[in-house]
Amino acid sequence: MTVSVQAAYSLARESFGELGVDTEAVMAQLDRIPISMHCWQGDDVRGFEDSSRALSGGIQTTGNYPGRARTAAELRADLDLAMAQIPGAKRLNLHAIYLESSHKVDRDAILPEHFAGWVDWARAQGVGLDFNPSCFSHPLAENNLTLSHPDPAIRQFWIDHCKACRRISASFGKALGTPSVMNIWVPDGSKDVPVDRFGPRQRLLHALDDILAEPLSREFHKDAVEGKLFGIGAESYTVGSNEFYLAYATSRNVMLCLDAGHFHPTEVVSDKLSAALCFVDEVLLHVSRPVRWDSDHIVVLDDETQAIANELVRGGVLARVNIGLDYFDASINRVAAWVIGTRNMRKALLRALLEPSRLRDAELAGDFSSRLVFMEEHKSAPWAAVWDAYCERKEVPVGSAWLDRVKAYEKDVLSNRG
């Protein structure tokens, strides 16, 4: 550890120690919390099935920064660089459209072998893989209807796709020794006010039951379902609403996915965690940054990101929550976007773990004046010195020094992609 970082950390360790916080124990715990990075930041959600196909399902990427990954090899190289700048345990979250095949394979026919390259890469990196069906950007999803489609043949296509994805997810868990979390999200909804709200939801309910009918060991695979308030092209009615999926998750004993951008702007996921975890065993988090709507901005160390981390630590539910990221920004260097967002999520976890017990003690004693004082004082506690020490110990750059590596990679590699 460099002299300056060591000196600052020694002072911070003493300061936190006076409050009963063991910074060494905190860093050890922080190191074990995995964050699932999302593959789609690196290529603007295009995948490798058909890169010429336009995005649909309410998904939009803005910007045209040079260097988008065009192949799985390029995407993995970008991820290698990004992960090398990020301390702590990591996973990778894949979508079905990131398959690798020498010939066209439609989505209802994908197999574990189409993701063998990703499994080999994950094993070499020492990371787990998570998975998602891709129920968008496809000719059979053009009307924002998939699992709730009134045409039985189209609906069956998407059911079969999700069934295939579950088997692939389980194969990841078996191969890598860590369960794969598979999240089901569909864009189904209506741009204008529908006449029938019940029919699509009943069809979605039955489709999900069909998908989940095959028993798969939770040792290898975990199912999650994700709701949404609205989407582009589904502004008036979302079939898989948050209420629908909360009820579904509790009644079917599957994980509930809470996405920070999928609620009304006055709602926050940090407040929903303690409510949902009273009724579901596990939650999947998609940490994002909505700017007035589900705009999937890069995660920053803002109040809500910190509040989410605080809830996980204060509630003692870290073991019951799977932390994933979900954003895509093509207006800046895509590798930098990964590093910024993932480091910020881990910083928030560190700050939460460093919180002294005196906050809770004051609250339990009914001393709300002291609680507020301690909360505000903690905001300026020397957590950054602990973060720097943690980064050095994990052999990743301190501060913004990682940007030099990313800029050099941009010059040598990304700029040559055309």
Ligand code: RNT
The other form holds:
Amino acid sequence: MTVSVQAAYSLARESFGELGVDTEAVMAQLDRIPISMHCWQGDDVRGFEDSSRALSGGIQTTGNYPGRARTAAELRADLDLAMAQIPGAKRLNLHAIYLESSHKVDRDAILPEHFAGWVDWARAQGVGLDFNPSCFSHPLAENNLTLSHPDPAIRQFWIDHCKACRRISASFGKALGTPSVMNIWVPDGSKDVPVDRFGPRQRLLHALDDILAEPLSREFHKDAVEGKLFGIGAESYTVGSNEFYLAYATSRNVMLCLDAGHFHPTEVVSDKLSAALCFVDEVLLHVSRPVRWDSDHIVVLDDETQAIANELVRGGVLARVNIGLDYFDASINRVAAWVIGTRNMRKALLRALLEPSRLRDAELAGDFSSRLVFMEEHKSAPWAAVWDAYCERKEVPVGSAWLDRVKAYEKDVLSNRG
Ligand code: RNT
Ligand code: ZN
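I have the form predicted alone already, so could you send the form predicted in complex with this ligand?
To see the whole picture, the full complex is given below, headed by that same chain.
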């Protein structure tokens, strides 16, 4: 370790030790917590199916920073660079539109072989894969209707797509020896006040039941469902609302996906985890940063990201919560966006793991003055020294040194992309 990092770490280790926190054990635990990085930050959620297709489904990337990945090879190269700057266990979260095929394959006909390149890459990198059906950016997803579409043929197309995706997801789990979490999110909703709110929800319910009918071992594949409040162009009604999916996940024993940007502005995911986990076995997190709306800004080390990490550690539910990221920013270097958000999520986990037991003790004793004092003290505890030491041990850059590598890559590689 460099002298300054070592010196700061020794002092930090001692000061946490005085409060009963073993920084060595914390680092070891931190390193094993997987964070699933979302492939779609690298190319503005476009995929490789048809690059002329505009992003639909009520989600939006804004910005046109140069260097967007246009092929799977480019996306993997960008991910390699990003992952090399991020310490700890990682996974990659793929969407169905990231298939590789020499000829056009429609979404209801996709097969594991179209993702062979990703499996090879994941194996070489030692990362697990997660998956998502892509029920948007497609001619049959116009008007934000897919699994709840009133036309049975269109509905069936999306049901078949989701069924094909489950098999691909299970193939990932089998190939890589770690279950793939497959998250179903559909954009279905209505721009203006609908007449019928019941019909679409009943159709979605039956479509989901149909999709999940094929039994697949949880050793290879796990299902998750993601609700939301509204999307662009679907402001008045969202078929898959929070209530709908909470009840669905509970009654069907599937995972609930909680996205930090999918609730009313003063609601927070950090408070929902302990409620949902009373009733569902596992949760999938889409850690994101909503700025005034579901804007999917890059995750920063803000209060809510910290509160989420605190809940996972304080609640002892790290094994039941799958941490995934979900944001897409096209206004800055996209590799930097991945590194910033993923490192921040792990920093939040580190701070949570370093929390001394005196906070809980004070609460249990009813001493809320001490609880608040200790909570506030912990914010300025020397966690950054532990973070730097951890980065050095994992041979990833300390502080902002990774930015030089990303800038060099931008100059040598990204700026040459048309
Ligand atoms: C949309 C959902 C969904 C998507 C990704 C691309 O609001 O958050 O998770 O962002 O699947
Ligand atoms: Zn999401």
